[in-house]
Every structure is written in structure tokens, then in C-alpha cells.
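Starting off, we have a lone chain in the form predicted alone, written out as C-alpha cells.
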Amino acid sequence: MDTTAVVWTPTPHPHRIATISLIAGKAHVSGSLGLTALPDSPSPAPTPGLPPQLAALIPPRDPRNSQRRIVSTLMDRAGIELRGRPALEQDWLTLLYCGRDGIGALDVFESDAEAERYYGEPDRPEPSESELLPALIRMQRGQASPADTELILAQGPVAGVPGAMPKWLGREWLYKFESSAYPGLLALEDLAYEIHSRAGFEVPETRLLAIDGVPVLASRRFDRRLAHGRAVAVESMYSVWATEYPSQIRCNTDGSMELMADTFREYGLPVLEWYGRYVLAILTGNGDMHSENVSLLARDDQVQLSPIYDPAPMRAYRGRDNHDLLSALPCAGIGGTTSSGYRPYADSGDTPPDLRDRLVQLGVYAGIDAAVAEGEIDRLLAVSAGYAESVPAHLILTLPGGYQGRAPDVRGFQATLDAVARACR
């Protein structure tokens, strides 16, 4: 097996930025896949699993997860074998036959030769919603036909997306399609874009479809400039530290937001922006914030913070591990999540009655002026009142007839809401 490649990125034009092999185990880089390094920034430290940077580019290692079953298949029918071989062996061999035109901008090829012959192949057709759409969803019901395989498999090798819901990236959309384990989720996570929107911040273009029954949430990829489809850097939070702080970041809830407010200061990133972003999660019930959905992207030659990405109010769904958090990351003493025992205003679900206070703490932490941040806070609860009371046309109404499945605590979730906007005023 060859344990060489090479990195490229097309923008703003194709050339190659590392190389990465693997070494006893563990995976080397020379160069820098970050889009915050400097110049002379010294190549990341060796991982015994790919770096974040590249884990991005592979579907979620899980048999029922859908992207993971059309790279299986069409590896299989190359010929590339996985099975019996150690986690990072897969993993290598998928990203080589995958890891490319995912989000960011990363590619990853056994050869220059190879990056070469690609760049300069034409675009390959992609077919209509109309099309695709129905197929993929047929495929996760295990009821495709052979027809519907074969448009599947004829888009070649699509780079995964991660998160647990099943997911497909187009040229221009990120499909989102709703999994029975979270019925609703879809409806509510449009409707939280909605408020973000209404609130300023900056989000994609998103449609709310139904296909044959089945919600998918479209959301137009913000890391392609439109005018002429070319890629866009992005990088996650999660990566920015596991790279900087391979000892202490070892998954997307390490870390603090204060370590989030120190590294937007250090890139002279909008401190004011992150911080109603994440009032705003906390005011919607999605706990969920983790440093994987929060990014980054070079815009104009400048590192800006992207826009908002999946907003799911996960706390609708309490009562399941990790789904009832206040903050998937700590902040000011509260949120987090621990593999044991209970903490309060952590997993617990229990709102802080002083968490208005905690808020500011953080702003101020972050260099925002009290005053100031009282101001936003107020002004994101005024953006979202109302939010409580649309909750159940979003989850009940949205419901499939006859649903026997486990439903969203509908009155928790209420109840959640109005004690954490109590706690904000």
C-alpha cells in the first residue's frame, strides 16, 4: 500500500500545499493544511488518526450511514479492499479515494500527476433534485432499485460531510434528509435560520423541501463563490485547535468558549458576532455549538467567520445522551458535557438562574463592554420572543401520519426555553 500523498487546493489556483504519509502508525504532514497558519507556521505534529482537516473529507464511520455505504460500494467495485485492516489503513485508503471537492478546499491525490489529470478534467454532470433526490432516499430505506444504484453510483466518489444525519453534497447544496430518530428536526432547524436571519447574522440560502415523505433541508454551500463555483477555504474551529493543541483538543467539545473568544481575538476575527451567535443558540435550545459548527473562511484574502450552519435546536430531543446540553462547550463555569456523573447546568438540563450574568462574564472575557453585551442580549431576546410558541407547529405538525416512533418532548423543550429566556432578562 502506498503511504504517500499529496494535499492540493484549487483556489485561488490548483497547486499542491503538503504532503502526508504514514509512519508507524501515525500520520505525518509537511506543510500546512490550516487556513489560519502563518507563512512560517511549522508543519502539524503527528496524529495517530488523520489530521481534523482531512477526517472532514470522509463519511462517517458508521455501515448505516448512507454516504459511507456509496463509497463502500464503489471501493468495492474498484477493488480496493478494506476489510481486516487496522482503522487508519481505512480511513487512508478512503480519504485517497474520496478526499476531494468537500467542503473547504483540500484535495487530496496519490500523485502531482494525478491532481494535474484531475484539474484539468471537465465538471461531470450532476442530475436534477427531481432526479437524485428520490433515489437517495430510496437507497436509505433499503428500497432502491437497481436504476436508482446506478444514478447513485455514477456521481463517482462524493467527499462525506460529518455529523450523524444523512447527508449528500452537490456542486451547489448540501442536502440534509431527516432520520427517523429525530422526526421534525428539520422544520425546527429552518426555522432557527429564519431567526438567525432576523437577528443579522449572516446565513446561507436554505430551502425546506419534501421528498416522497421524507423532509430534506437544502442549504446552498457558502464555501463556493457563485459567480464561478471556486472553492473556498473553510476550516472548522475543532481543527484550528487540534492542530495548535494536539495534547488537550481530542474531540469537538474540548475546549471552552473562552478558548474560542482568545483565538477570534488572536486572528482579529468579529468578537461581538460570535458572541450573539452563540446567545442566540442558547436562546433557541441548541446546545449543540460544538468547535466542529463553528468556522472559518478566507474571503476576499481575509479569514472571516463563516456563515451560521446547522442551528438544530437538539434540546427538543432531551431525555437522549448529550441532547439536553445548555452548551456543548463550558463557558463561564456552566455547560460542557462529561462521560459520568452529573453536573449541574452541564448535561443536566437545568438552567442557571444567574445565566444572563454568566453571558456577560463571557463577553466581557471576549472584550466586550458589559453594557454592550447586555445590549445584544436583550436585543436577541426581543429577535427571538415568540420562538416558544412556534415550537409545536414545527415538530407535531410536521410529524409523519401515523408516526409510532419516539417523538420530541415537545412541553420540556417549551419549558426549557422560557426558563433560559427567564434566566436572560
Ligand SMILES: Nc1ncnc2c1ncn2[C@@H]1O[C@H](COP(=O)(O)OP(=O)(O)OP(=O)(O)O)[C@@H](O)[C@H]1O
Given for the second form:
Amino acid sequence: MDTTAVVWTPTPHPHRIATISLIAGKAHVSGSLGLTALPDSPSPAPTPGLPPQLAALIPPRDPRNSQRRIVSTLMDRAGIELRGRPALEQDWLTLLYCGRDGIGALDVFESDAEAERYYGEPDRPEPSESELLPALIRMQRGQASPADTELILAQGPVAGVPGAMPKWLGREWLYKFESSAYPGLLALEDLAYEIHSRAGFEVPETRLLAIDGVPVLASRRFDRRLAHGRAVAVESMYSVWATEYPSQIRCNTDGSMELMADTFREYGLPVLEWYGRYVLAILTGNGDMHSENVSLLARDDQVQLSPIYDPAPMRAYRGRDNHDLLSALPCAGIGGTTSSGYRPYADSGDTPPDLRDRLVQLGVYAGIDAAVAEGEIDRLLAVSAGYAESVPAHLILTLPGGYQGRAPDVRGFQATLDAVARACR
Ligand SMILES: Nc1ncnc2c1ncn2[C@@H]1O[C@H](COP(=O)(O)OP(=O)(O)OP(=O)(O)O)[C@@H](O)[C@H]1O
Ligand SMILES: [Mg+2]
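Switch from the form predicted alone to the form predicted in complex with the named molecule and print that structure.
Following is the full complex, with the preceding chain placed first.
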């Protein structure tokens, strides 16, 4: 097994940016992978797993993850044996196999020659949505025909996408498939996108599709600029933090909103825009704004906040651990997940009566004038007025006929939304 690899970026023209080696069970990077790394910043410390920027290019480590299953099948066919190897070696081989053309602008190759060959090749044509999506859905249901399997495998290795929901990474669109565990989620997520857009926040174009009765949410990739044929560098806040504070940040619910405010100020990023997004997440019942649900991107040679993604109001799916979260990352001393150490209002479903004051406190911490923070909260209360009433139409109507599973707790969710809005007034 090769234990060195090279990392290239196609932006603004293909070139190598780093090398990476496996030495004594750790990944050593020489060069910088991070979007926010200053020109003279040192290489990140060796990591026991893949560095976060590259770990995001392989499918999540869940045997039920459909992208992982597809990549594993292709690797099996190519004679690449993962079984019996340590986890880091498995991830390494998977990265070398599929770590190209993923979200962002980092591509991994065995050698520079391989990279040059790759960038010289024309893009493979992509099958139409109407061919590919039904085949992927049948595969997820365990009902793929041999022709479906061949169509999917013929796409070759596709980079993984982080996150818990099943997905497919197309060249122009990212497709998220509804899982039977979360009926109605994608219709609700699409509604949340609409409200964020109404609030003036940048959202990608989305299309809510129904393929053989399964909802699919397509969002246009903001990490691709098709007109220029360019990949846009993207890095999640989790990756920024895990690189900067490797011993403290080990999962996407480590850290806090105050730490995020610090990072935003450090990089001179728009704090009010970020703050407003967080307030609206809280008002729409999205307690899942963890550090992988906030990303930075490089646009016009400047580091910026990415458009909104994953505004999914997960509090509708209460009754499971860490789903009825006020805020995945603690803020003003409250919230967070139950696993990140006990804090009031973690996964209790309760609403702090002084929520408005706490949000203003976060705003002031981030350098926003208290009156401006209050004004933003009031503006977003107005934008989200009526949202709680529109939820049932999205959640109930999308349940398939004869659905037997656990339905979202629509009434409980609405009661929480009302309580949160009241506590923000
Ligand atoms: N329109 C888009 N363009 C580019 N990248 C995107 C887009 N939407 C999402 N992403 C990327 O894909 C990843 C997964 O998407 P998303 O967060 O929606 O998935 P998820 O499975 O719902 O995640 P979670 O585990 O947080 O619930 C994001 O972390 C982000 O990096
Ligand atoms: Mg996410």
C-alpha cells in the first residue's frame, strides 16, 4: 500500500497544495489544506484519523450509508481489500479511491502524474436525473435490478458527502433522499429554505422532487461555478476548529456559539449575517446547527460565509436522543447536546424564559450592538410569523398512505415553536 499521496486543487488552475503520508498510524500533512490557513501558517499536527478536510471526501462510516456501500462495491471489484485493516488504512484507501471532485476544491491522488492525467481528461457525461434517481432509490430499498446496479456503478467512484441523510453528489446538484425514519423532513427543510430566503439570507436553488413516491431535495451546489468551470473551496467550521484545536474539537457538537463568534471575528467575517441565521434556526425549530452545518468558502479570493444549507427543523422529530435540541452548540451557557456535558436546556425540550436576553448576550459577545441584535431578533420574529401554522401541511400531507412508522410530533413541535417565539419577544 502506498503511504504517501498528493493533494491538488483545480482552482484557479490545477496545482499541488500539499502532500500527505501515513506514518506510524497517523496522517502527516505537509502544506495547508485549510481555506482559512494564513500563508505562513504551519502544517497541521499529525492526526490519528484523516485530517478533517480530507475525511469530508469519503462517505461517512456507517455501513447503511448508501454512498459507502457503492464505493465499497467498486473497491471490491477493483480488488482493493479493506477487511482486516486498521480504520485509518481503510479510510486512506477509500480516500485514494474516491477523494476527487467532492464538495469543495480538494482532490487526492497517488501521484502528481495521476493528477495531471485526471485534470487532462474530459468530464464523464452524467446520466439524466430521471434515469439515475429511481435507480438509487431502488438500491436504497434493496430492490435494485442488475441494470440499476450497473448504471450506478458505471458512474465510477464519487466522493462522499458528510451528514446523516442518504445522498448522491451530482455534478451540478446535491440530492438528499428522504429516509423512512424522518417522514416529511425534506418538505419541511424546503419550507425552511424558503423562510431563510425570505429573511434575505443566501440559499442555494432547491427543487423538491418525488421519485417513485420518495421525496428528494435537490440543492444546486454552491461549491461549483459552472459558468467558469471552477470548483469553489469550501471548509466547514468543524474542520477549521479541528485543525486549530485538535485536542478539544473531536466531533461536530464540540465548541460553542461563542467560539464561532471568535472565529468569525478572527477572519473578519460578517458577524451579523451569521447571528441572524442562528436566531432564525432557533425560531424555525432547527436545533441542529452544529459545526458541520456552517461552512466558509472562498469567493473572489475572499473567505466568506457559505450560503445556507441543512436548515432542517429537526425538532419536529423529538422523542429520539438529541433531536429536540434548542441548539446543538451551547450558547450563553445553555443548550448543547446531552453527550457534550450537562447544561440546562440541552435536550430537555424546554424553552428558557430568558431566551431573548441570552441571544442578545451572544450578539454582544460577537461584537454586535445590543440594539442591533434586538432589532435582528424582532425582524426574524416577523419573518417567521405564521411558520408554526404552516408546518402541518408540510409534515402531514407528505406521509405516504398507510404509513406505519413513527410520525413527527406535529402538535409538540408547534407548541415548541410558539414557546420559542414567545421567549424571544
Ligand atoms: N447546495 C450545496 N452545495 C454545496 N455543498 C452542499 C450543499 N448542501 C449541502 N452541502 C454540503 O453537504 C454536506 C451534507 O449536507 P447536509 O448537511 O444537508 O446533510 P445532512 O445529512 O442533513 O447533515 P446532518 O448530519 O447535519 O443532518 C454539508 O455538510 C455541506 O458540506
Ligand atoms: Mg448537515
